[in-house]
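This document starts with one chain, in the form predicted on its own, laid out as C-alpha cells.
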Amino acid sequence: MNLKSPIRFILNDQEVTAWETPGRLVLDYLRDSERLTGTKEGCKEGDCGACTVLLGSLDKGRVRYVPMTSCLIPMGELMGKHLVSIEGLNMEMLSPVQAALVDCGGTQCGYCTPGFVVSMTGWLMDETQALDAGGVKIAISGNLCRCTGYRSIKEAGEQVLDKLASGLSGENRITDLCQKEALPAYFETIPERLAALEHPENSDFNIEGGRPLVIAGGTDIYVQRGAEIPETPVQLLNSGDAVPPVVEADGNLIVDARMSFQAFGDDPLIQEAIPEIQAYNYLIASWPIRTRATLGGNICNASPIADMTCLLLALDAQLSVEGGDEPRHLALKDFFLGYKQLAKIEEEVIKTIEFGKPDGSTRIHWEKVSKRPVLDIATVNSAARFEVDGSFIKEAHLALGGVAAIPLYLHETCQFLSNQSLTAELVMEAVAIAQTEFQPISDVRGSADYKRLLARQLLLALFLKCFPEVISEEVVYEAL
C-alpha cells in the first residue's frame, strides 16, 4: 500500500510539496529529507526541546506561531502552514536572540542552542506572552540545557527583553520583529503566500482499506509508537479546518475534545471559569508540549495520572462520542472501566466535552506533586468542584490521579459532601472515606504509602484552597 500523498507548505522561506507518508515525523523528514540539521535529535519524546520548530497557521489574514517539538508533528499536519527551523530564522547578522546567548555565555555544547533560539523567538512573536521575566521562563520551559545551569540563558532572555521589548506592539509584534531586524523580512509576506497556497485534492489523506490510527497531538503515541507510525494509515485529527474556541450553550461549555491544553488555557471563557487555569498549565506541561496535546487524547490515552483529565472528572464533564452505529452521550466518570480500557469501541472518537460553566457558588481546585516541581508526570494529582452556598456544599466532586488503575472520581466521598455543612470535622471525615475508596500500588513514582499518604494531603490542600474561612492549617495540623 502506498501511503505517500503531496503535503504543500511553506517550510522557511520556499513553498515545498513534498510527497509523503502523512504519519511521519516532521524532524525526521527535516533532518534526513532535507538536511537540515539545524534542528536536533534529542529525546525524540518532546521532552528536551532540542528539535523545536515554529508552526505557523493562518488565522483571519494573520500568521499565528506556536513553537513545537518535531518529532511529535506528523507530516500530515504541515498542509497549507508555514514550517519554520532554525535555519529559517538565520540572517546576515546574528538576530538579538542569537547575539544574547552569544553575549551571556548561555551556550556550551550548543546542541541545545536551536531549540532555545526558536523557542525564545516565538515567544516573542507571539502578543499573548508576556514581555517580562515570567514570560522568559515560559519561553525556554519545554527545552532542557546540561551544560550552562540556565542562569546565563535567562540572562539573555533578560537582554532580549532590554533591547526589543518596549518598541514590540501588542497588535503585530512580527511586522516590529521584522522592522528592527529581529526576524527575516520574507515573515511579511508568509500570510498573502499561505492563502494564495493550492492543495492538492487528497489533502485529507484517507485511506481505503484497513482502520486507520487515529492521531490528535501525538504526544504519547509517537513516544509509544513512533516506529511503525509512518508505515500506517493515519487519521490526522488536527490536520484540517482550525479547533474551534469553547462555546456557552444552556449553561454549559462545550469544548472541542481536539483542543490543544494551550488553547483551552487561553481561551476567555475557560479563564473566566477557571481563574488558575494558566498556572494549572504551567504545571502540567511545558509550553510546545501544550500546542500539541489535546483533551480528547489526554482522556484516551487513559493515564491514571493523566492531569487534564483529573481537572474533567472533578468538573463533572460529559463526554459526546461518534463513530460507532449512532452519536452518544457518557459521563467522564464512566468511560475508564479498566486501566487503558475505555467504554468505547475502536471506531469511535471523542467529539465534544462538556461541563457546566462555574458561576459565583463554585470553587475549583487542582493540586498534583511530582519529581520535579513543573512538566513532570505526576506522582499524585487531585482536583475539586464544589457548588456551595456558603459553607453549604450543595454538590461535591473530587478525583485522584495515581492511586489507581483508572483517573478516579471518588463517588462515595463526593455523595457524603453533598448536602452538608462543611465543617473541619467533615473534612478530616470526608477525607477518611476517601482512602477506602483505592488500593494504591507501588511503581517507580512513589511506594503504595507514599501515594496514600500524597492523596491524603492533597485532598486536605483543595479545602484548604476552597475553604479558607471554614478550616486553615492550624486546624489540619491538629487533627492530623
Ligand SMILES: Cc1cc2nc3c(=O)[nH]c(=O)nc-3n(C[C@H](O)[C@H](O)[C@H](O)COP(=O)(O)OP(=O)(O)OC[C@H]3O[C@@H](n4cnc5c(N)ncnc54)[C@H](O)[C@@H]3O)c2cc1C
Contents of the next structure:
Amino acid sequence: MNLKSPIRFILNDQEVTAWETPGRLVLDYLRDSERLTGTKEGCKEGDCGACTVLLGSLDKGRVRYVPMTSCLIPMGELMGKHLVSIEGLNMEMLSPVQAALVDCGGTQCGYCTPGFVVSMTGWLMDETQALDAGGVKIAISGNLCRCTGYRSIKEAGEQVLDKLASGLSGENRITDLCQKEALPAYFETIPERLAALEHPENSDFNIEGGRPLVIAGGTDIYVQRGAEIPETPVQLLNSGDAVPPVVEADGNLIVDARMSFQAFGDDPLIQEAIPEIQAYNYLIASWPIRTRATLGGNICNASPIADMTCLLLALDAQLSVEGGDEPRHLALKDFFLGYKQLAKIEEEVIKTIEFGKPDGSTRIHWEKVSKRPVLDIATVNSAARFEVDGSFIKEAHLALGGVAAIPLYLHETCQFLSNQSLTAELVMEAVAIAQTEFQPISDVRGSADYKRLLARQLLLALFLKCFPEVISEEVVYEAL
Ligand SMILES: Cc1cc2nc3c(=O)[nH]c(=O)nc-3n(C[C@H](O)[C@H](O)[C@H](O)COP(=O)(O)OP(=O)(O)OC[C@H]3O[C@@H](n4cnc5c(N)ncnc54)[C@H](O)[C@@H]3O)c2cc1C
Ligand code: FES
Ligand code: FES
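Could you drop in the structure for the form predicted in complex with the ligand? We only have the form predicted on its own so far.
Below: every chain and molecule of the assembly, starting with the one above.
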C-alpha cells in the first residue's frame, strides 16, 4: 500500500512539498531527508527535548508557535503550518539566546543545546508566557542536559530576560524579536506566506480500505508503537480544523476531545471553573508535552494513572462518541471496562467531553504523588468534586489513579457521602469504605501497601482542601 501523500508547509524560510507517509516522524524527516541535523535524536520518547522544534499555525492573521518534540509529531500534521528547526533560528550573529548560553557556560558537549535554544526562543515568542524566572523554568521544563547541571542554563535564561524582556510588548512579541535581531527577519513574512500556501489534492490522507490508527497528540501512541506507525494508515485528529475553545451550553462546559492539556489549562472558562488548573498542569509532564497531549488521548490510552482522566472522572464528565452505527453519549465513569479495555468499538472516536459548570457551591481538588515532585508520572493520583450547601454534601464524586487496573471512580464511597452532613467521623468512614473499593498491585512505582497508604493520604488531602472549615489536620491526626 502506498501511503505517501504530498504535504505542503513552510520549513524554516522555504515553502516545501514533502512526499511522505503522514505517520512518519518529523524528527526522521528533518535529519534523514532534509539533513537538518541540528535537531538531535535522544530518547525518541518525548522525555529529553533534544529534538524540540516550533510548530506555527495561522490563527486570525497571526502565527502562533508552540514548542513540540519532533520525535512525536507525524508529518501529516505539518500541512499548512510553519515548521521551525534550530537552523531556522540561526542568523549571521548568535541570537541573544544563543549568546547567553555561551556567555553563561550553558553549553558543554552541546548535544542538548539546540533543544534549549528552540524552547527558550519559543517561550520569548509566546505572549501567554510570563517573562520572569518562573517562566524560564517552564520554558526549559522539557529539556534535559547531562553536562551542565542546569544552573548555567537558568542563568542564561535570566540574562536573556535582562536583555530583552522590557522591550517585548504583550501584543506582538514576534515583531519585537525580529526588530531586536533575536529572530530572523523572515518570521515577519510567515503569516502572509502561510495564508497563500495552497493545499495539494489528497491532503486528508484518506486511504481506501484498512482501518486507520487514530492519532491525536501522539504522546502515547508513538512511544508504544513508534516503529510501525510510519507504514500504517493513520487518522490524524490534529491535522484538520483548529481546536475550538471550551464553550458553555445549558450549564455545562463542552470541551473538544482534541484539546491539549496546555490549552485546557489556559482556557478562560476552565480557569474560572477550576481556579487551580494551572497549578495542576504544572505537575503534569513538561511544557512541550502539555502542548501535544490531548484529553481524548489521555482517556483512550486508559492508563490507570492518567492525570487528566482522574480529574475528569471526578468532574463526572460525559463523553460524546462518533464513528459507530450512530453517535452516542456515555459517562466517563462507565468507559473503562478492564485494563486498557474501553466501552467503545475501534472505529469510535471521542468528540467532546462535557461536565456541569462548577459554581459557588462546588468544591474541586486534584492531588498527585510521584517519585519526583514535577515532570513525573503519578504513583497515585486523586480528585474530588463536591456539590455542597454549607457543610451538607449534596453530591460527591471521587476518583483514584494508580490503585487498580483502570482509572477508578469510587462508586460506593460517592454514594455513601452524598446527602450527608460532613463531619470528621464521616470523612474517616468514607476513607475506610474507599479502601474496600480497590486492590493495588506492587510495581516499579511502589509496593501495594505504599499505594494503599498514599491513597488514604490523598483522599484525606482532598477533604482537607475542600472543607477546611469542617476538618483540620489536627482532627485527622487524632482520628488516625
Ligand atoms: C514525556 C512524557 C510525559 C508524560 N507525562 C504524563 C503525565 O505526567 N501525566 C499523564 O497523565 N500523562 C503523561 N504522559 C502521557 C500522555 O502524554 C497522555 O496520556 C496524553 O494525554 C495522551 O494524549 P495524546 O493525544 O498524545 O494521545 P495519542 O498518543 O495520540 O493517543 C493515545 C491513544 O488514544 C487514542 N485516541 C486519541 N485520541 C482519541 C479520541 N479522541 N478518540 C478515540 N481514541 C483516541 C489513540 O488511538 C491511542 O490509542 C506523558 C507522555 C510523555 C511522552
Ligand atoms: S528525542 Fe528525546 S524528546 Fe525527542
Ligand atoms: S551540554 Fe551536554 S547534554 Fe547538555
